[in-house]
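The chain below stands alone and is given in structure tokens; this is the form predicted on its own.
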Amino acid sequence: MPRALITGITGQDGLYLAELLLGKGYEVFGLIRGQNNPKYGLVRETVPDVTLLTGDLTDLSSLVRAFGVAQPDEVYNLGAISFVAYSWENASLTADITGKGVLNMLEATRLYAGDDLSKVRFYQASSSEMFGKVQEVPQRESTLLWPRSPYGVAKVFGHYMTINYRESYGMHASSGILFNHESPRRGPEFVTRKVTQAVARIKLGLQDDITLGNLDAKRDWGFAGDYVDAMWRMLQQPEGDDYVVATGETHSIRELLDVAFAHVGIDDWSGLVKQDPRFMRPAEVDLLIGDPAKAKEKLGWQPTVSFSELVAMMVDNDLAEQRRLSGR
């Protein structure tokens, strides 16, 4: 039975990946920060067969202990402060966890493997936010990185550190440069879930409107359940490498609003959406669209959920949740 260690087990990717690996017969261990983590119950309920270990990406000794217990064949480093807007509010903490945390995980992997680096494979969750001020369209594995947020800068550090460990030590280390991927499990602070939750509440008469920032920003949005499959496929390859994981399509926030409101029968949302400069980024990333050709060719990976299907899935989930919470 193969064994896997997942950091960031409490996030949407961690939960979907745990489900995928359990379905393939893995013994799965999840790293969770703190005994009183508010998402502990969610993980227990969603993936009860996962063994949870306490650890902290900023504490190398705790990671070494976790490796000693998990004895993993595969390591998936998904843990990060992943909300981009927050990274301006606390750039130092973002650098420590999203950036230096990757170094700690790579070093813990190297120490665990010892003289036999072939016994463990490492996955790093890189991000399309690394492209930032995009230098070519679409973005590929070879596109120059120009991050536009402390989060993006921290991800670049982790990305290049992963490459460095692969080249310096011969470690089987891969980075998935994942473009925006969403699901009903996405946190409500992210714009996609903020929109679908608000649309559900507006439809049910629970709120009057929604306030957003830049409606013209464009993203390449896919389904998180598809993207964790790409992560697993990377670690089944003979050698580590870097892969862009994306749909190859781009949609604006306006299009997101069009699809979400239309799904509940509202065709004109102009009077239901407000804009506030507080929700504008200090340095905006205007256009992200990935070229997944390498992942399709080498991994045999394909996205299976379209943009409209993804939005409908999220709206339906929020309608059901809001009806349950409100009794309507």
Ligand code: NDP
Given for the second form:
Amino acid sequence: MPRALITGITGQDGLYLAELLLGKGYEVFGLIRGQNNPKYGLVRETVPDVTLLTGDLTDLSSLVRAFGVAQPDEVYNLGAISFVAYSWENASLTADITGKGVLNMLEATRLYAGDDLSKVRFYQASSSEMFGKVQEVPQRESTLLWPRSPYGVAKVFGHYMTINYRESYGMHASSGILFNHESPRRGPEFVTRKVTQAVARIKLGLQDDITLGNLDAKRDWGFAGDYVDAMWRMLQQPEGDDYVVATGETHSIRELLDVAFAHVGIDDWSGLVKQDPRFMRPAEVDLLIGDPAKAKEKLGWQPTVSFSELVAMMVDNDLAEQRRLSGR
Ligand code: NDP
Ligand code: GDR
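Target state, the form predicted together with the ligand; input state, the form predicted on its own:
Up next: the whole complex, starting with the chain shown before.
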């Protein structure tokens, strides 16, 4: 039975990846931080077969301990401060967790493997935010990185550290440059879930309107369930490598609003959406669209959920959840 260690187990991707690996017969270990993590119950309920180990990406000794218990064949480093807007307000913490945390994980992996680095494979959750002020359209593995936020800068550090461990030590280390991926499990701070929750609440008469920031930014949005499958495929390759994972389509926040409101029968949302500079970013990433050709060719990966199907899935989930919570 292969063994996997996942950091970020309480997050959106951690839960989908744990389900995928358990379904493939893996023994799965998840790193959870804090002495009383509020998501502990959710993880226990969703993936009861995962063994939880306490640890924090900023604490190398806790990671070494977790490796000792998990004895993993595969390591998936998904833990991070992942909310871009928050990273300006907590830049140093973001550097410590999202950036240096990757180095701590690589080092823990190297120490665990000892003389036999072939016994473990490493996945790093890199991001399309590294492309930032894009230097090429669409973005591919070779596109120059130009991050626009403390989060993006920290991810660039983690990306190059992963490549460096591959080149320095011959580690089977892969960096997945994943474009935005969403699901009913997406945190409500991200724009897709913020919109689908609000659309459900407006439809049910629980909320009057929604306040957003920049409506013109464009993102390449896919379904998280598809993207964790790409992570697993990377670690099944003979060598570690870097891969862009994306749909190859881009949509603006306005189009997201069009599709989400239309799904509940509202065609004109102009009176229901407000804008507030509070939600604007000091430096915006205007356009992201990925070229997933390498992932398609080498990993045999492709997205299975379209943009409109994804938005419909999320709105339907939020309608059901809001009905349950409100009794309407
Ligand atoms: P989430 O924000 O849902 O999850 C982040 C996870 O990181 C949580 O489990 C969180 O735990 C954990 N974490 C935060 N700080 C620490 C720490 N100090 N030590 C250990 N764990 C910590 O993110 P997603 O699931 O959406 O994303 C997974 C990864 O993929 C992240 O690295 C993200 O940056 C990256 N990524 C995501 C994309 C997306 O569109 N979703 C696209 C590209 C990259 P806790 O619950 O305790 O806070
Ligand atoms: P992003 O996701 O920054 O791309 O990072 P987010 O959903 O936060 O923003 C997407 C775009 O929407 C615009 N926007 C708003 N965003 C939020 N959160 N709230 C608003 O009210 C709002 N109004 C407009 C933003 O300005 C932005 O242009 C996500 C995270 O999952 C990262 O961890 C990951 O690396 C990248 O995707 C790829």
